[in-house]
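What follows is one chain in structure tokens, specifically the form predicted on its own.
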Amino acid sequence: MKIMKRPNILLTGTPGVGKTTLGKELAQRTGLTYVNVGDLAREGQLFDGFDEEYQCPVLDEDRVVDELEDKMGGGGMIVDYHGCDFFPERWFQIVFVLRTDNTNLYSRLEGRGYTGKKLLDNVQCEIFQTIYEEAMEAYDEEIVHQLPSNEPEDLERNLEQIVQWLEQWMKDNN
């Protein structure tokens, strides 16, 4: 097994919450590469159906695993996507839940175009912690972490924060 010189980070979260944003700024920051799970999807067409009650389609989670599994032994991988419990838990040393207040999000998801039930179960989903939970009961309790993000103010601490862990683990592990 190699021995990784950077470490992989998740991040996750309802989808609206900014994780996107974040993981594009925080690739920028740090050199670490960036990966959509969404977009993998689509360029790869890693689908298995598709759903349509959400009118969406369906993510065939065992293409993405196969698709990923290379990239993340070597680590420095930041990977984006509103699920998280299909990924093996060997693969992060540490997953960030972004989470947003349920005004802010429902604007957001407005403005992409959500309605209906796909609306109102994404907040839901926010609501009752539906990814938190995921996260802790998918992976070391001690790696998962809420990050707010509500505010543009936010997305700077977030990115902050995250630098600074990444900065850490790359004196402790290297």
Ligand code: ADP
Second form
Amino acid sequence: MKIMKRPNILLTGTPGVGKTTLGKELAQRTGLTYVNVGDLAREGQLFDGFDEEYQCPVLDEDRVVDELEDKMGGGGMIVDYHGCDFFPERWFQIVFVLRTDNTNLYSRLEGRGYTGKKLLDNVQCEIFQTIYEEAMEAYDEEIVHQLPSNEPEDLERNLEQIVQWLEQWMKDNN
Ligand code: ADP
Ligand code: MG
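And the form predicted in complex with this ligand, for comparison with the form predicted on its own?
Okay, now the whole complex, with that chain kicking things off.
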């Protein structure tokens, strides 16, 4: 039996924009494998030092890449992380940057317990579209797409669009 080729999908964007919500549901609907890079790092202690300013461990990007390399080579992965410039460009066939309006994001992050500088820096990250620009720098601009992620209707539409893209990709590449 011939094994079907499947693409790898990157879901990125500022914390709170809805990457994990979308990624898990997408995995359910498509059978692709969801990977949360933050969780992976915690489980494997893939950290390299501690950020005093933000009071959080610093990701060991090289070890994260090593850890994921074999799985990514096989395709069919959905990767969720609030950064994207340290992954090998060749890993991904498509990159989605989720976007949320400021007031909306502010209340989501507040609800998550973010306060003070951490809260403001993350909202500012979204206002300055930092992650979108990072993605446009790191990948072929043609494969980078922004997805609005403000309300449940956005989630549903994003899911439908990605499923459709995936079906077309499978036809074109198998
Ligand atoms: P991220 O993984 O990007 O940090 P999450 O998926 O954890 O974001 O979502 C952050 C919060 O926003 C959660 O409370 C989630 O339920 C909510 N959320 C995510 N996507 C949407 C959406 N499209 N509409 C409304 N709320 C959403
Ligand atoms: Mg998340």
